[in-house]
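One chain is shown next in structure tokens, namely the form predicted on its own.
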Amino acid sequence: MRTEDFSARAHRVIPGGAHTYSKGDDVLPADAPQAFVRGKGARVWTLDGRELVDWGMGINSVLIGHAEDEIDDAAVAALRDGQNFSRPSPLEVDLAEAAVALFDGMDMVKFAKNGSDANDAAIRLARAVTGRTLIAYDEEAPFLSIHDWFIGNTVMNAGVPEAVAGLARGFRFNDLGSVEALFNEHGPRLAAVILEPCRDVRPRPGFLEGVRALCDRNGTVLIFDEMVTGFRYSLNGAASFLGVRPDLMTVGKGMANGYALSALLGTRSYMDRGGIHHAHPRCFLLSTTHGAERSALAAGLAAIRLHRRERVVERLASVGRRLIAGIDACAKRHGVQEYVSAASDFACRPVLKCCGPDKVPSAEYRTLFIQEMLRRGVFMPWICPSFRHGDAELDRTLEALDGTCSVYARAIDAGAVVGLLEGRPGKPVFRKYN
């Protein structure tokens, strides 16, 4: 199949050409692969059979490796006995017990297929428990939900009623004063505070503790979005080492190594409101046809077993440290260390930074970087270390970085990417117009 044929077919029947905006043609270089046909370990193959080292790893969801035999075998064995029944499967209870055992203070769990549904259910539950409507959220978070309360507060807010968007008020991560200001103005109306407990930056001393105290004083539910941090930063979630416990938390991304599975966990006093053993008004917490399909549940259980046996989290951090050091050394060698970097307070989650001559992050220069890495056999739209990134993948990546930084240095010297970048620069997902 020719690449141009695939692209035309995709855009003819799928808005944007992909079911996830961050996988679309518009966010990547013009000559980027239009599709991947298979993956194994830390590598993927394109339509024309080209093999690439993969650092995208399913948008952070494949922590162990593509087509991991142990996990896939468990999923296949489960689905061969039936994928979906009209009564619960024992796998639901098996994984529920395993999940609550991982996260301290979490007593009950409901499964879903994506993080947005889990976060939205957490917010609905917080509103049911408190009888309030307003939500405070981290406005600097890259993504919290596909639902109106979050999307309505982005520039890509077409179709969201202002009345709905107005029920969510933003604060800034690591700025306790901005959270205090929301409580001072809206405290009696705030049902929940939702945020990632950390991203690539560690929370400042007292920030999470201050948020927890504000929630406690005002009867507000604290929700941690650990879609990325759960399983990647710690098998027990970032809350386990940050010292602050939420009332509700959501996990997903790496929970089942790419299988569609997420979870909402919480204390029994809150989660029980979604059940049938209480006298309060019923809360439609989470109820989806495919939320507990057996293959994903089995994959989740297998992934947890593999995490425990192989110390996956430690491996992710080790890979990240080696890559951060390699990028730094390569950038220095070519004199572009002020323009190309990867850094993080948590080595398991390096953040790639590509700047222009003004040392400000640049879409044009980022696209040039991705383009040149692709030409050298490495797909690096962002950096998601996996358990299967080994010496061979790191060596190949560092070799590609050497050539890429050489081209990048030429662009910095010229003050422009003209003549080096093929086609248009990549665009951000969140923009008002195409």
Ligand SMILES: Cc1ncc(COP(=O)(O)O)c(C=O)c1O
The other form holds:
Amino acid sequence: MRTEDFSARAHRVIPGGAHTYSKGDDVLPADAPQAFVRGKGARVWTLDGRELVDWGMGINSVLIGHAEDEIDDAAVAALRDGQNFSRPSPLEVDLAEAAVALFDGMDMVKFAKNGSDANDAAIRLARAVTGRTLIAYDEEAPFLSIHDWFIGNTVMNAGVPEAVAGLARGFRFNDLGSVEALFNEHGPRLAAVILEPCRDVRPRPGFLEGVRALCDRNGTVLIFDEMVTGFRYSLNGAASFLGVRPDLMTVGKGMANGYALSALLGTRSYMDRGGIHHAHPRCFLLSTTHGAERSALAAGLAAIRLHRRERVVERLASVGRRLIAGIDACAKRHGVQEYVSAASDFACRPVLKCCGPDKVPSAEYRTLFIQEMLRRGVFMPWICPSFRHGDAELDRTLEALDGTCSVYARAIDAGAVVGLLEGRPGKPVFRKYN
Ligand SMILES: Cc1ncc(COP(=O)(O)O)c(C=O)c1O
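For the form predicted together with the named molecule instead of the form predicted on its own, what are the coordinates?
First the chain shown before, then all remaining chains and molecules of the complex.
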């Protein structure tokens, strides 16, 4: 199939042309590859046969590498014995035991296929246990769920009743005062606080501890969304080194190296409400046809084995450290260090920042950066280090950065991307109109 036919075909049958908005044409440079047909390790291949170094890594889900033989072999072996039965398979218990063993204080687990459903289940459980309706969430989080409580509070809220959106109240990460204000106003009505325990910025001393204390004082359930941090910052979750334990937590993304698998974990006293050994009203806790798909469970078990044996998390941090240093050095060489950076408090999660001449993050300059990296064989819409990013991938990336920073410097000097950026700038996913 010719590349130019693909996008038209995709948009005819798929709204937005892709099943995930952040993979869409509109968010990337106009001449970005329209599709990837294959991946191996830290490389992907485009429809027209180009090989690229990949830093997107399945929207941060492929932390080990594309098409990792050991994981795929385990998944294939499981699916050859049947993908789905009408009674549990031992794989469910094997992975459940392995998962609760990873996360301190978590006694029970339920599996799902995506993070949004796991977060939603955590919220429903918190509401069932507390008998309350309101939830408090980190309104600065780029994304927490596809469901109404989160989407209803974005600008892209068409179709979400105000009454539902209004049940979620925002606070700001690292701003304990903003959490206290919510508790002062709504304390006895708050069922849960949900947040990522950290992103690229370390929690301020006392922030998470303060949130924990507010929850304890008010009988509110604390939920950590470890969709990105779990299996990446630590195999045992970020909570393991941040020193604050949630009541419920969710993981997904890197749990099974790209296979569709997520989980809600929690203390027995809460999770038991989803079971059959209590006298309370029954709580419908994550019961989906495909929740325990056998290939994904086998992939999850194989991924945990590989993580332990190869110390994957350490590798992610060392790849990230080299890349952050490389980007910094290259930007300095070209005099654009105040405009291009990848600094982060956590090396495993470098954060690509592309600013315009006013030193404020700019969609135009970001699109130019991604465009120039692509032209030099590197796909870097954001930065997700994986176990399979080796010296060859890092070297090729640094070489591409050199050329990219040279173009970037010209655009900064010129005060505009005109004549350098092909087509329109990428748009944010969350916008009111197209
Ligand atoms: C922090 C966080 N929570 C939840 C989600 C939702 O996960 P999913 O896309 O698997 O539904 C995401 C997805 O990007 C995320 O980054």
